[in-house]
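A single chain, nothing else alongside it, follows as structure tokens in the form predicted alone.
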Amino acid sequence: MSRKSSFMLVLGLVAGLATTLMVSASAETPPEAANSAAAPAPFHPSNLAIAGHRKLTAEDFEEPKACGKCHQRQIKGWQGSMHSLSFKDPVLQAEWALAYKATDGKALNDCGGCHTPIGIATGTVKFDSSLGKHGGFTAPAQAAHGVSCDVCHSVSGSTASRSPLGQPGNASIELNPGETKYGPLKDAKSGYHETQYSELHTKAEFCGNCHNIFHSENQFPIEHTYDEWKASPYAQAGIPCQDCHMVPVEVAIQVADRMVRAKDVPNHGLGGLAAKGAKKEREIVHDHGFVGGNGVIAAAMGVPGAEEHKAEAIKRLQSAADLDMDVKKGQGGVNELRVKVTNLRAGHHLPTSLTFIRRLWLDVTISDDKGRVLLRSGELDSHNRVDADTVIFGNHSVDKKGNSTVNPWEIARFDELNTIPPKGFRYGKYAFHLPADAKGFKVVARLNYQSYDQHVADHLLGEKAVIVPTVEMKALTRSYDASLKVAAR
């Protein structure tokens, strides 16, 4: 992606297409009831539902201002989050326009059922082709601040269980709005509302509802972030999505590393009351930033707390993974370079979500002791791009005829797979000459990232409109003698 440092965008949330039928449960039914009703699916292609086959207006959720007069620590967290921003964000926006016009318009409920649900929902989203470079989409306050307070709290069920595939993905949820909000509180009280536990909202399936999108045609899994999770060590410990997306970023890394719960990392220093005016401490009050690898769009745009997500994100990037390497003599005087990079903490393979246009991959320099550069591999070029020798970890898309292709709505399966599971590893190799009048030679590996490809900026918001940072996650330097033994570490 191409565009002004000025308006920098490390992103996410450029949702994929969504999957097929899903029905509205009843308010009456439990969520697990409800999920077996067959119905009319009346958000197709999108999984979103209304219980009680409702009639909704945008008028019947809340504002995030009025969640935030009582739930102060929950909306600072939440303003400047990609969550705030899944309606408004500007590469989004592009993307969707573009799957709309391609789609004849069956991309409006794809998208929009995980990127505005109360949009959707309320059938206010409309398409502009006066806005943007490929159009845009506008939607009343209430829909327009995407996946908002009462948008989760909203949620009385998953309609998982009767999307084609029966799990989690492409909005699954089933929005009761009114008096009640839902959450994951047994004993919760409130002046303002009435308050109803739900368990769903303690479970990573709740996040799946959204993250995991499948495409609404061929049911391919674009994006697959909760099957990465529930294949991962994090799941068979018990970890859910909330327990590192919903703490400070020191939490994670301890949940990560201990294989425990945030609850049981020493001294969490999470506890505290959930509501201006509440009478219970709470053992975990949990963040509302959401926070991943995205948090530079919400600082170009200005929104207030977005600095504290954009430094979260990089905090979380940079704790992610980790290097090592080691140098073997081959054949013919060639010797090899393996840079091993291991997804230490994020419970979701690196990169997740898009992994066809997010962008990690290896910087690498071997230099000899008289400075001469014996390998470079992974250097940005002029225009904020790396060559096709790169070693870079993430997933080729292709279209049903095996054409390469990064637009959603187009791709029918990956033909590559190079993306690192959790706890996992892969390795970047490199082949190389010492000349014979070297005594040593230094290697220098980086673990880069980029949350878009720079191609896919320009064709998205127009050439150089902005230009994609490159977060550092890890570097490494080791030192060798000639007969490939350390030097120096």
Given for the second form:
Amino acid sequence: MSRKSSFMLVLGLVAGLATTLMVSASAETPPEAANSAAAPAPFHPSNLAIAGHRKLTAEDFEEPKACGKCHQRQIKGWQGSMHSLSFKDPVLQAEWALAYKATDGKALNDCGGCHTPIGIATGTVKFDSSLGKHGGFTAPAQAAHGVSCDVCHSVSGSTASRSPLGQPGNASIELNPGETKYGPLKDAKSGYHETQYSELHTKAEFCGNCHNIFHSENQFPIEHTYDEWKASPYAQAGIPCQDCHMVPVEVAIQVADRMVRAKDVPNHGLGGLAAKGAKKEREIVHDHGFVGGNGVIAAAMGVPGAEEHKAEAIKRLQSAADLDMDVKKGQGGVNELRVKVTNLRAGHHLPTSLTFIRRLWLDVTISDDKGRVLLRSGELDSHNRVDADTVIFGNHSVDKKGNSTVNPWEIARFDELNTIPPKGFRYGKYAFHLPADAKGFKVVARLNYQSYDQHVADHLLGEKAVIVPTVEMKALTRSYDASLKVAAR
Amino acid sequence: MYRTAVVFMGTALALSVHAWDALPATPPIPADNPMTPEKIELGKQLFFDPRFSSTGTVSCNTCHNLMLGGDDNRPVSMGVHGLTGPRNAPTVWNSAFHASQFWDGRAASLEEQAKGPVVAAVEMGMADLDKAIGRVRAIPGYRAAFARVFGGEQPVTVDNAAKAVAAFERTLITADSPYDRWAKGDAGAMTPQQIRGLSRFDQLGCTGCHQPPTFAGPHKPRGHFAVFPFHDGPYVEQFQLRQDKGRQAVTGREADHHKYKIPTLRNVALTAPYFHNGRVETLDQAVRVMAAVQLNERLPDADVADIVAFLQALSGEFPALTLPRLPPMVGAALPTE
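Could you present the same protein in the form predicted in complex with its partner chain, rather than the form predicted alone shown above?
Everything in the complex follows now, all chains and molecules, and the chain you saw is the first one.
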């Protein structure tokens, strides 16, 4: 699939933040009718809410370092994670600033509801036009930590049923900060804070509250990671997001290959204490790095934990997909190569989230036994981009008039869909001629990934401010003889 | 093929798990009780004046001895008529940094705290605050001082007396401990053993509750109360650590059972005996108890020694204090009860 690139790019909710919950309405949440016109969301257009409609200040929330004193394993993973950078990430800041200016400020809550729930809930986020290339935002320390410990663990309920579509997304969480911390353990005991079991924290819906993003006016699902999961074999097997993204990649691979819960992976080695001085050994203590495919930002910002996060992100990418290929005779003497890309281990599409900005593509070279290049596709040019004929897996976004755009606030629909569903596959197809004097040929196929298109980075951050790294997720080389049979190695 | 990203990115990440800050020179000052030299002096007089106890023998300084570590080194304090209360006197030094006062946090401010002991039967033993302030009002020098400090028609009030005492207490700061000097960059201010102890103290998780720079609980609106003791074990019985309901006695909440304000560890080496009931006599025993009942850790002797050495580095520089001259009764005896 080829795509024209647009110039105003930008993405909206960068790597996805995460979390939240949803349970069927907490005790504090009155059962209100969905779509109640009488009670608009307090931080519209985000679906964020505060339990008891309290007024909150930033000081109502703990800073991560306080939590990390006892929850040392958790903070180690969180530090340098995309959750920890969801507000500070310069890509997000620039994108959000553009959105803010283009929407007369409406995008403040729209993006901020997930990127800094504390900042939005406390009304402390301020736009500053002097920051960055396009402006940026400031917030008190607690809010600037993005999706921090006390965001997710203050989530007392979901507002999904009250959202415009009645689904998780756009920060459909209810925050209730204070003495009580909400989490997945039924018998948690802490000397420091009170604890409340939250079934929501054990479910994919919790993550879906931010990893599902709808346009706030036309309700188009701009990002639908949660919905992708919901329609996947993983959902059918009862494997939630947490079982892959809150465990080391080695365990996540086992989860995907066996299609079992993380706790059922033999010898997963994840048991231990959930906090310093805790009373009880737990079967699994979850990682809080929430590693996905973005190893760029933390490393670029040089934050603590960045290198570990980057290494883990690369491992994730390199274990997500598989390649295969076949060649057959086509019509009119043309040979047809099909490269099959299988989504082996992601519980959502490849790519997911900002499917119109991520770059997942095939780099294919066919050369004959004399060294002549017969076909070349997907090569990065001097601008760190691939050309329009490249096989790219992603979606193409357009505005309501059908014009290309990657600005989330302008997107009305996707006019081309080409992501790879969980356990599913797509083909890249190529045609080539074999010279009469060739005795054979070799195909080298690479599946490559960039977290975002270089044009987007340039637009948001300035020319060459960042060279978007390319991760080779998978490579396959195969030699054929002139009769298109696989040659012995 | 992973190309290194060349970048800049303007936003700095502030998070540091180990923020070893020095104690600020001044604590938070409430807007409705600004500090003035006259008010501080008046507060100092009231703090040292025993005449507002029923027997005329007990002042704030009796139990919160400023010539020492701001406490009385007794398991529990002794008030009028030799009566004793249930809890160990917390140090008054640096108490201005606390988000609440008393072991159970029942006073939200120093102003509120100051009114408590005056009418506690086992402390200063006055029947009520009106009687106490009546004694202040009867002393001409105090009437003049209150008028100068607070003005108004009737300046000698309980609230104003409490404000003056609180203002004085906000000057009771012990900065420049070896730890503070080390935190400000003087690498030699703490001994290698003290630095080892600090590192062990942090790594064990002690700083989860005893957070720098006050080494008390975090200054949060929600308060900073922790369950003590958290784990079972022989120490619980040996030192009768669960006899007291803690904060539950104030709030009535089951969740507050055995919860206490997390006390400051500044000058802790000077304030033995330890814990809410003062049953643990030495600092090294207190360290062992805390490790066991809060963190479920049995510490080797070497670790205990290192941590004790570090805790000694939290003993600060005490500001020079002159004893106040108290306004006299002028030919009248104290109406003792």
